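Form predicted alone, single chain, as structure tokens, below.
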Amino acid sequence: MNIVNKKLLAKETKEEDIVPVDMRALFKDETEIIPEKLVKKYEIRMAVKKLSHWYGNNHVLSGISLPIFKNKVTAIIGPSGCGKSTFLRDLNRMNDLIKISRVRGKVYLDGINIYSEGIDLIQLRKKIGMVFQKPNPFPMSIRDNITYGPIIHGINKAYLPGLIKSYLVKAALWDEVHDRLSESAFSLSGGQQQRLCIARALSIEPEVILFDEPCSALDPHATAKIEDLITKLKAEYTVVIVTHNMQQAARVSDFTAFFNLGELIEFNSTRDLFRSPIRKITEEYISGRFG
């Protein structure tokens, strides 16, 4: 096991009670919906494994089986009421904050199950950041929104000067506002203070970001910086993106996956996706005939 994996057990938790499984090998009979090109060839980071959702009685995703790859953009795109933000909470296991949530099913990180008792939920969203749909900064600071999460997380605070430029830089935000750090983060633009979230993501170190609609509030030319900046960051780290705008799906994404009425219906490059979908369902939504 190698040390991400460690970090994401809970400290009583034995290394020997959970053994990391060949994700590749999960898709093996999978091949009708996710196309076994892809696997074979790119580094797979997350795999979801038959992954189904309640709210209380409300079935709200059935069976989902996904390959998330490594350095790569994937955006989950659908109708309304799909399933996609459920599906992007239970990446982290941010549903299991609401009471009435139920899963079924696995979610692997580097081949361990996310979902096995003896992982440490506070490591595994240190290690799987999320940017959420509205701008949320903390009511403190530009300086104190950056930060509040490696304080938390045991930081020497002689490094947190440097730490504060390396994040608004890789934000795209630096250059507009290193002369008012002490400023409250509400003075910011809306497109600025979704930046400032994404640096906020960032400071803690993630392997995974998760962008649950990050644009959707936001003007043109503050969406045109985000997408800008998620094409920039799958570098560093593993993105996965839910969008209801087709064309931002395909300007930012290397991989898309349809849901509707919570299943999966295709998944396959960004370009093969839009370009020659496999089912009628699919050209129909992307070409703007229903949804």
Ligand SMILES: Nc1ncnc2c1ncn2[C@@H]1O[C@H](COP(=O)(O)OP(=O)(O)OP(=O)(O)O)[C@@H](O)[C@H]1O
The other form holds:
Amino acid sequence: MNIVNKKLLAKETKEEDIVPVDMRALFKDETEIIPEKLVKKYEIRMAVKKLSHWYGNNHVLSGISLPIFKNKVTAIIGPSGCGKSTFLRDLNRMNDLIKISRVRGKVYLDGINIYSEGIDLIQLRKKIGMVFQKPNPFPMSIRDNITYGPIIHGINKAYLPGLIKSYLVKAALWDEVHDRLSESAFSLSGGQQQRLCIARALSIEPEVILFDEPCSALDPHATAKIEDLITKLKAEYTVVIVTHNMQQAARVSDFTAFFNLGELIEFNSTRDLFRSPIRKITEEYISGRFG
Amino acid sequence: MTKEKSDNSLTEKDVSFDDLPKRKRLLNPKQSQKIGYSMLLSSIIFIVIVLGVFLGYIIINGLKSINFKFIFSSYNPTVGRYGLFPSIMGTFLLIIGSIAIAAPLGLLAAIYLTEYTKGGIIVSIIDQGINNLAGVPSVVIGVFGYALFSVYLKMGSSMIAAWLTLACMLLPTIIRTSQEALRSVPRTYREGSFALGATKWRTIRYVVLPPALPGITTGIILSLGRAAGETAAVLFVGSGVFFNRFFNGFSGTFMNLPNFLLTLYRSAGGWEQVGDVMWLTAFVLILIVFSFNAVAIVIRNRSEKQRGSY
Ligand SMILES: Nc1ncnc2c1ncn2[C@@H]1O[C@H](COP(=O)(O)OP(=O)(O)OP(=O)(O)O)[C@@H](O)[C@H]1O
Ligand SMILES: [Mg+2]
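Counterpart to the form predicted alone, namely the form predicted together with the ligand:
In what comes next, the whole complex appears, and the chain from above leads the way.
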């Protein structure tokens, strides 16, 4: 048997929910949309295979297959309502919280389908962090926002102060808040709050980080800071970012997936997708003629 | 834009906003704004005056007839001693006991209903039931408590039966206000916590409850007053009189201030004789309610301050 993540693996996991850790083979029959040369060249960290999503009877994603490459930034773009957030939230099973949501298809991480029975959601979400569209710090002090995650995952209290600093530094927030760690997180500006949420997401040492339009509520200056941060993060993390902003996708991402009406229309390296889109509708969207 | 053409008929002729016919109105917006504001202002002035007169009257009359010997002595009308202390103690214990039962139970029920159920018919029936229970007259609760606790469960006329009966009366309100408080905590907090791998219980305990606490405390404060002032519900389950003693045990009858007032009112003496005592009793009752509220508010504010001002 292949090396699969023991922590995620449950007793009930079926054979069909386990794949080789090298996930290239999954995209052999998807070459129409997923360029073969990319799959050959880059290491895959997560693999989405024929993912469909319903809210009640509303079919919002149909048959999405997408590789998420390791230590790269993948941008998801597409018109409002096309299912970008739904897709992103499917990657860490955040949609489980929504009663009417139904998922079919597979999402592989560490060789295991995260939708297979008995998956440990706590371990899954420790591996896949998330930053939301609107900054959502907890109603606690800045310090407690950072220590919340480590405490959950059993870090010894003695190590917490060191962690606080290291994650705030990573999120480029330390200089601004180091002398007010006990203050409420709500005393920060919107951009600072979002960086705090990034630090909070980093605090559990995830391997993949999902960003859902992290800059949509921020001004250009704060946006630039966060974009800068995201490009730095990919040295250590695999990043998926949903964005409305084409320039942002072009600036921060290595790969771009264009969604429309719940389907993956085109996927390529960001440079190629913006320079020479294959489908007409992609071209119309990125040139701003529709959307 | 690519999907469908808009079929907005107005755009055909390009009518300008200013040329459109306006509807007639009785008052222009500024006038109605003025009227609305003056209605708000006059009602708050009215309320402040009524409340002020009401409280002032009780406080002044209560202070006028203050008599510490009376407050701290036991009750025995046969020797002309209408001591208040058994009633003060009874009221105290009623408040503490009924809140101690109803508050945790109500809060847990509210947490279960808001956080662990996902809607559906049964939940909405329970929800509606709680709403209806909150409106049931307390005298009916008293009958129920008498039948269930005093008679069926053989608790007789006792402080314990009264605690349970009062708790039944307070539960719907505590559940309802706690539910409102929990629901007002944004979903994004919960999502943020789950996204870090937190369990549901941890999320509730550390992320949802703290911001909901002020709302929950408000519900408890409202209940304190009702427990203190309840007359009818406890009449059936153990409120009575006993002589020459401060306290009759938890399984014995008790005295409380509202029912003491009732006793005074019914006593042969008439206003000339018992008027002063009634003022003083009312004053002490209000004092007790206010001090309990003050304690609750201090606890609430302190817990808020600990977490910073969110
Ligand atoms: N919780 C929900 N319950 C029901 N339907 C939902 C829910 N969330 C999203 N939807 C529906 O799913 C579809 C896709 O929504 P989604 O939020 O994924 O779009 P999006 O691409 O992220 O849009 P935007 O760019 O505006 O954020 C929409 O039609 C939306 O109405
Ligand atoms: Mg979205």
